[in-house]
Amino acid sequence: MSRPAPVRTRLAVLATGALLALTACSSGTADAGGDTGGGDDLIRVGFSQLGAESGWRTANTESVKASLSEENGFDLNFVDAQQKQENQIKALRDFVAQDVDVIAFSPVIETGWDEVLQEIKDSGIPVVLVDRTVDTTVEDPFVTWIGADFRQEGTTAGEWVAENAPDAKIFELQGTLGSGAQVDREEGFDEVVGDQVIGKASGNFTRAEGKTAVEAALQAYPETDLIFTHNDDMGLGAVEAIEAAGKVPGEDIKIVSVDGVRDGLQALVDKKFNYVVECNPVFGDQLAELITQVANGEDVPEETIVVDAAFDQTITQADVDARAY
């Protein structure tokens, strides 16, 4: 998708490279939203992360603060919304009254993004979209997004229960209701074996409801032995939840997860987790180039995939020590 000429004219410098010597401006990275008075030679980006709800989400927000540099060309505004759509919209609006060049946000979930989607597409500021998506009626409403093939990790995950536990009796933990993260791993692993699902419920993509969601789950569905998680902070509080039933995750349930944080891989080198499809967070280089062309007014694809791997028991100590997240 391309986008017309630039509208903050002074970002024409970044073509000579020389934004990288800069070392006099204040930090550009703050915790709410306000203008961070970073320089007229650095892109100003508003950032809204949706939250901090698991370790990949923590992972991602490091990758995003480090690529999102000062030292790199930027000046950040960085805002976490606490997982609260009302966060994320005011963190929105406060950037468009900052005027600043490049906007990029997670959204919490897919709907209710109209009318502020609306404000900022006439303020004249681009919208670049991270890890999840919207469901909007905003024509053209965003430049480009960037992040992981849900739909394909909730397929991928389906296709190993289908070949290795095709009898399974299958408790699939959600994410939160709602997020595009949810929807498409729902859609793509049902797919496959949604006729093996005998019940689900949301853990919110947190440890502590994840274990909670399974605790009512093996007491609803006392046959149940497979859970599929939609992340890997789910999947942990699942073991919990069974060890405390008095039965062995990995053997008597079977886990199934997405996300490949060092925890989650950790479980399978343990023997607690089964397979893990990964859901690459660090990708903050690839949005910092986006943001950069997209700030230039240069064309840039409708979409970029973060490429994915998966995991099996066969992963090593060694590959988990060397993880970067």
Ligand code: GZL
Second form
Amino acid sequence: MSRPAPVRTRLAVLATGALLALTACSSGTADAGGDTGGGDDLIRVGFSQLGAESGWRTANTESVKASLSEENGFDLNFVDAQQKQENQIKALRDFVAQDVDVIAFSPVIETGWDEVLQEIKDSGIPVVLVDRTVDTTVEDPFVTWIGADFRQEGTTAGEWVAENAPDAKIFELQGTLGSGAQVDREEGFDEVVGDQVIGKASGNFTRAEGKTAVEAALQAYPETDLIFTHNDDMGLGAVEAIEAAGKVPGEDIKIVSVDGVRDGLQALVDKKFNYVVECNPVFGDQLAELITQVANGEDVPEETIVVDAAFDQTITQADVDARAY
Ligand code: GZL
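Given the form predicted on its own, corresponding form predicted in complex with ligand GZL:
Every chain and every other molecule in the complex is listed next, the one we just looked at coming first.
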């Protein structure tokens, strides 16, 4: 993952005598409460969301939109890329053409961004990287990144397996190949129990593709007795495939998952999942604060790690019902 870029400043030509003045990139003085005094002072944000592939992404989108609202001082142009990198690249170029104050995006995969990131850097518009990570040759391509520690999530899942299923024969159901979440969760998990992994395949973070991948896995690796899935949605697809094969999820084949969305935690209560590592998607407020600071030319941390928890089958229905997402 690369490091932050310098903050953008723009020349603003004032009506009185074309006096040139350097102003911070914000078009206004949005304070933390977002009292900007009207449309001209809104912070104009271009946000490229990678898709709507999972419960996690839906919750993340809801959080981002709720925080980057007009009443909070933002003029948000939110574009869903339907998990296609080319759609994200087009949206990023559109944001440059619109000369927004800040660009934010969650890259669907880590590579393939060099050209567009250089174009954005040349435009002077600061980038706030959200959730996923990038692997690029562009120097200092973004000002700050906010997201979860994917590697630690994989390690936490692996440590539960080592403790509770030390002889398990594991099938690893991976997220979108080449995405930061997939690469790092695989690394963290495999470092702990990689010698127990007998097979891997991607379900692209979706329930349907997760089900299809596990149907094939149960044919290819009938000795599988534990599935590590990189997100809850694919894990729920795995439950369908396991039950269709006449086996009992959570017993014949244990399931260890990541995300902790409500449907995933419900599967834990229902004893179909055995352990869930949280990856919290609700960080819209933290993102809004970072964007405001960037727009106002303030220093920001290179990265903000969103804190995760973990859940086992001691979780109660009341716990699940109380969850925000
Ligand atoms: C993690 C996020 C992942 C989730 C999946 O921060 O990028 O993408 O784990 C989602 O549910 O598809």
